[in-house]
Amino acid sequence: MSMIKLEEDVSLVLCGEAGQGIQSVENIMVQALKMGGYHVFSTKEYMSRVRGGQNSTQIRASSKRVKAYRDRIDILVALSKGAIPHLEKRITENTLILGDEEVLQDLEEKYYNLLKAPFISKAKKLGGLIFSNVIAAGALSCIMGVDKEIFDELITLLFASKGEKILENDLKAGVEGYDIGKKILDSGRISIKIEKNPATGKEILINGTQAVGLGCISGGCKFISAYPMTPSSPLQVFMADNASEFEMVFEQAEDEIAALNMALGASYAGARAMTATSGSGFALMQEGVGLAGMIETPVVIYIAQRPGPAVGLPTRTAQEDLNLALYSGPGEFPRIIFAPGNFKDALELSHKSFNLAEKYQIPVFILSDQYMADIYYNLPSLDIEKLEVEDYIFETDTDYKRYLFTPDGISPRGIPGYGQGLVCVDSDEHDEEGHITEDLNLRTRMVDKRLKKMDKIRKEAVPGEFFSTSNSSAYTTLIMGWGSTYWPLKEALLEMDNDNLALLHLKQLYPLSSQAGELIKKAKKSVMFENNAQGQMAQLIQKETDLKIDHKVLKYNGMPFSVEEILAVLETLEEE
C-alpha cells in the first residue's frame, strides 16, 4: 500500500463488463474535466457483444493538451472482477486500483496498489448495478476536484431525458460518488497538482467522427446512403442526426450494395454525395465503384477501417484496408485517398475530398479506423471560414457531349434538367456523347482520357505534415505513419526531443506528393508505423517511389499504438 503523486497528467482508466455502462462514464468524465479546467483525451476499446466480456476507457487528464492513447493507468476503477487480469499487462506498482470488497478480494496487496470503494454495494442499494457508473464518475469528478455544480449538471443533462425518477436516482448515486471520492482524498493514498484553466471550459469537445462529419456538411454533402456497420456506423448517425438542419437526405439502404448505387444515382442527377462503411461492407461495393469509374460521376467513400478479413475484430482498430480502396473496382480509372490523422485533417480533408471528386469527376477515399473515429479531445475551435464548396457543374447546351475529349481529360459535367443537353451515361464502354460502343480505337482513346486526369491530380496532392522538435530538415530517421497514428507518433518525438528524428505524417495516401520521396532520400533510415501485418502503406510507397522503407513497425491485434510503444521502438534505433 503507498500513497500516488499525480501531476500534470492524470490517466484514468475505468473497466467493467458490457453493459455496466462504461461508455455514459466516459461521457460525463471527459464534459466534467474539461468543464473542470483540465483538457482532456479520451479513449475507448470494446468487445462485440451487448453483455459480458471486459470494456474499458481511458481518461487523460491535463495541465497540456493531450490528444494520444498511453498504455499507463494511474488510477484503475474496476467494476467488475474480470477488469484486473484483462489489464494486467498495463498495471504497474505505481497504479491505484478501486473497487468493491468482492471485486479487489483475490488480489494479494503485496502485487498490487489497493484501495477498497463501495461502487458496486452503494449501486445495488439505490436500485441496481447500473448505478455503479455514476457512483464511480462521481468519486473520480471528486478526486480530480470538479465541482459538484459542474457534475449534476452533467447527470442532468444525461439523464433527464430517460424521466423524473431516474434522474433523481442518478443525481443520488452522484451524491455517493462525490462522498467516496472524498473519503479517498482523506486517506491520503492520492495527491494531484494539475494546473488548471478556466479557458478549456469553453473549448469544444468533439470526436474524430464529429470532425470528419463537420468536413462532410461543409463540404456541401446533399445525400448519403449508408448500410450500418461498426465503426462507420456513428457518421452514419452524425450525418442523420445533422440532416435536417442542413438540408441533407440520408437513406439507410438494404445493403452496401445498394448504398453506393444510390449515392451515385444522386451524384448523376447533381447531389453532392457519399456513402460510409467498413471492411467486408466496402468489399460488396467494388462493382459500384468501378461503375463510379466508367460513368465518371462524383462520390465520397468514407471507410472506417477495423480488423479483418470477413468479420474479423469490429469493434477494433485497424489499417488494413489502403489496399482494398486502392485497387478496389474492375478495370483502371483515376482516384484519390485521403487519410486524415487529427481533427483539423478530417474537417479540411473530408471538405476538399468533395470538391476534389466533382473536379475530376471521380471516387475519392476518406480512410478513418475505429480508434480514430472514437477518440475525444478538447480544441479551442474548428475553422471552417477558409473553406469553400467550389462548383463544377456545367449548364449543358443542345450540342451537349457528357464525355467529350479534353486535354485534361475532365469533361464539362452536366446534370439532367440544367441546360437543353441530354446527359447520357452508360456502364458500358461509350463514345463521347454517352453512346455504348465496341469500336476498339475509341475504347483506347477513352481510357487514355480517364486516366489523363492523374497528371493533374499528381499535381494537386496534398503534403504530408513534416515535424521535427528542432524545426530543421537535419534529421538523419525519418519517422512515417499515415491516419490515426498522427498524435501518438507526434507526442512520442517531443517525448524523445531529438534532432536526429523526424516525422513525415502522410495525409493524401494516393496519388502520392513528390514531397515524400524527396525526403525520404535525405534520411539515413527511414520507419513507417502501421495497424496491418504486411505494411500496406511501405509497399505502396516503395511502388510510388521506388524507395524501399529500412524499418517497418507493424501491429495488428486491433489496439492502436501507445506513446510507450513507440517511444521504446525510436530508443532502440537510437542505438543501432
Given for the second form:
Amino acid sequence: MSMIKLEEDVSLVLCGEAGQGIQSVENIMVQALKMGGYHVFSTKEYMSRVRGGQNSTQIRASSKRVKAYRDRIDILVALSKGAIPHLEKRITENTLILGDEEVLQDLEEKYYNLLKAPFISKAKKLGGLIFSNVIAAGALSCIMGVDKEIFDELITLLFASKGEKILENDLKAGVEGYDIGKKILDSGRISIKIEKNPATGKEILINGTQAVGLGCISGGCKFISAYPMTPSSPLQVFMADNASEFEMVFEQAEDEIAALNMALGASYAGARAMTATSGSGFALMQEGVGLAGMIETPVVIYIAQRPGPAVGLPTRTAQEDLNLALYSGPGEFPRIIFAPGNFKDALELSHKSFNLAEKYQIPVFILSDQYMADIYYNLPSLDIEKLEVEDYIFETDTDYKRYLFTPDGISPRGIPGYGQGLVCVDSDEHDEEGHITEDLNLRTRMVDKRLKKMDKIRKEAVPGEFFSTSNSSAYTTLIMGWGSTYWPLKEALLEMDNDNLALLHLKQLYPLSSQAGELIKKAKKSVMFENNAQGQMAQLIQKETDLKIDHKVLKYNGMPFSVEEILAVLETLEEE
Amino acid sequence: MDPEIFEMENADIAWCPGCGDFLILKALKQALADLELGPEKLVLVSGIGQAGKLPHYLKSNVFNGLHGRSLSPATGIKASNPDMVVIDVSGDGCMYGEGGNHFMHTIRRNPDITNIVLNNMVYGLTKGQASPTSQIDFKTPFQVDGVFEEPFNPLAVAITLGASFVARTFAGDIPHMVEVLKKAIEHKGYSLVDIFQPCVTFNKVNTFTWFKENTYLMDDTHNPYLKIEALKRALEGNDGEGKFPLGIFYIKKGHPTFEENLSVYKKDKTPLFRRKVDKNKLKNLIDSKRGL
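Same protein, the form predicted together with the partner chain this time rather than the form predicted alone?
Full complex below, order starting with the chain above.
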C-alpha cells in the first residue's frame, strides 16, 4: 500500500452495473472538471442491456489537452462487485480502488491498493442505490479540487427538471460525496498535482456525435429519416432535438429501407437529406444506395460502425463496415467515403459531405463508430465561419433534361416545382430525359456519364493529415490510421517523440487522395492500424495505389486502441 | 383543362394490347385535367412492375424508384415540398407484397398523397406468378396446385389502420374511375384507390367479364364516414361469397396530415429547398456547449 502521486494527467474510471447511473457521473464529471479548469476527455464502454452487467467510463483530467483512450487507471471507483474482475487487466498496484466495504471485502490488500469509501451505504441512507452516482461524482470532484459551488450548480442544472424532492436529495448526495472525498484526501494515500487553467471553463465540451451533427446542420441538412440503431441513435436524437430550431424534418422511418428511400424522395424535391444507421441497418439500405447511384440524387449516409457481422456486439466499437460502404448497392457508380478522426474533421467533413453530394449528385458516406460517437473532450471552439452551403440546384426551362450529357458527366440538377421544366428520375436505365430505355448504346453512355464524375471527385479528394514530431519528411516508418484511431495514434506518436516515425491519418477513404501513395512510397516501412480483422483500409490502399502496406495492426475485440497498446507496437517496430 | 396536356409524344408504351392500364391512364389524365392540375404541379411516384411504368406515359415530374418502395420517396417529396401534388402509382405486387411494411406505415403517417394501386391479382412483369391479392385456387407456374393463401384485403387493412380515404374502382368503368380519382386527389391526407384491372395476358380467370360479374357499385345507402360500415363493405366479396363493392368506402374527416404535424410547417409553408442555414443560431448552439 503506497502513496499515489498523480501529476499533470489523471485517469479516473467508474464502473458499475447498468442502471446505477454511470452515465450521469460521466456527464457531471466532465462538466465539473472542465469548469474546474482542467482539460478533460471521456469514453465509455457498456453492455447491450438495460440493467445489470458491468459498464465503465474513463475520465481523464489534465493540464494539457487529452483526447484519447488509455488503459491506465489511476483512480477506480467500483460501484459493484463485478467492477474489479471486469477491469482486471487494467488494474495495477498504482491503481487506487475506492469502494464500499462489501465491494472490496474479498480483495487482498497485497495485490490491490484499496481504500474504503461508503458510496453505496450512504446512498441507501439517502433513499436508494441510485444516489451512489452523485456521491461518487462528489467524492471525485472533491479529490480533484473542483469548487463545491460549481458542482452544486451542475447538479441543479441536471436534476432540476426531475422535481424539487429529487434535486434536494441529489444535492445532499453531493455533500456526502465531498465529505468522502475530503476523508480520502486526509488519508494521505493520494496526492494530485495538476495545473489548472481557468480558460478551459469557457471552452466548448462536445462529443463526436454532436460534432458530426453540427456539421450536418451547417451543411444545410433539412431532412433526416432514420431507424434507431446503436451507435447511430445519438445522432438521430441530436438531429431530432434540433429539427425545429433549424427548420429540418426528422422522421423515424418504419425500417432502414424506408429511411433511405424517404431521404431520396426529399432530396429529389430539393431538400438536403440524410439518413443515419449502423452496420446491419446499413445492409438493408444497400438497395437504396443503388437507387441514389442510378437516379443521381444526392444523399448523405452516416454509418456509426459497431462490430458485426449481423447484430455483432451492439454497443462496442469497430471499423468493419468500410467494405460494406465501398461496395454497397448493385452496379457501378461513384461515391465518396469520409471518416473523421477528430471533432474539427467531423464538423468540416460532415459539412462537406452535403456540398459534395449535391455537386456530384451521389451518395456520400460519413463513417464513424461507437468510440468516436461517444467520446467527449473540450476544445476552444468550432469555427463555422468558412462553412458555406454551395448551391447546385438549377432553375429549369421547358426543355429541361435531367440526365443531359455533359463533358464532366454532371448534368444540371433541377427539382420539381422550381422552373418550367419537368424532372424525371428513373431507377431503370434511362435516356437524357429520364425515361426508361433498353437502348444498349445509350446504356453504355449513361454508365460512362455517371462514372466520368469520378475524375473530378478524385482530383478534389481531401488529403490525409500528415504529422511527424520532427516536422520533417525524413521519416522511415509511416504509421497510418483512419477515423477514430486519430487521437490514440497521435498521442502515442507524441510520446514516442521519434524522428523516424510519421503519421498519416486518412480522412477521405474513397476515392483516395494521391498524397497517400506519395507518402507511402517515401517510407521504408508502412504500418496500418485498424479496428477490423482483415485490414480493409490497407486493402483499399493497395487497390487504389498498387502499394502494399508492410504491417497491419488489427484489433477487433470491440474496444478501441489504447495509447499504451499503440506505444507497445511502435516500440516493437523500432526493435525490428 | 384538356387531358391532351398530359400526352407524352413518342412514348414507347410497354403494356400489352387490351391491357386495363390504358384505361386507367386515360381516366387519370381526365381527372387531373378536370382538377386543373398541370404537369408542373404534379409528381408521379412509382415502384416496379407494369403499373410502375405509368408515370412514364403521363407528362409530369416523375420519380420511378424501387420495387415496393414508392411510398417512402412519395412521403419524402411531399414533406419537403407540400406545394406539389404527389400521386403514387403502383401495382398489387409492388404495394401489397414487396411494399407491405411501407403501405402499413404510410397509412399511419397520413401524408397528403394519393396512392393508386392497379390491382390485377397477378404478377404481370415477371410472367404470371400469384400476387398477394390472387384469389384462392388461382393456378400459376409457381403456384402449381393453386393459391391457398388468404388473399390480402387492402381496403380492410387500410380502414383498420385509419387511412383517411379508402376507395375501389374498376378499369372497365372510366367515368367511375375519374370520379373516384378526383375525390381521392382532392382529399387532404393519405388516400387509397385500389383499381381492379384485368391482366389480359397472365390472368385468364379475373377477366373484364369476371370483374363485371363480381362487382357492384355502392349506392347512397353507404355512409363513408362510418368506420365499421366501411369495414363491413370492405369484407364483402372475400371468401368467394357475394360481390366486391366499388366506390368510396371510407373518409375520415379532420385527420391531420403528416406535413401538418411537422413543426417546420407550423408557421411557415415554405418548401425546404428554399430554407437556408441560420449561422447565428448555429453559433448559439455551439456556444451553448460552453457550460453553465
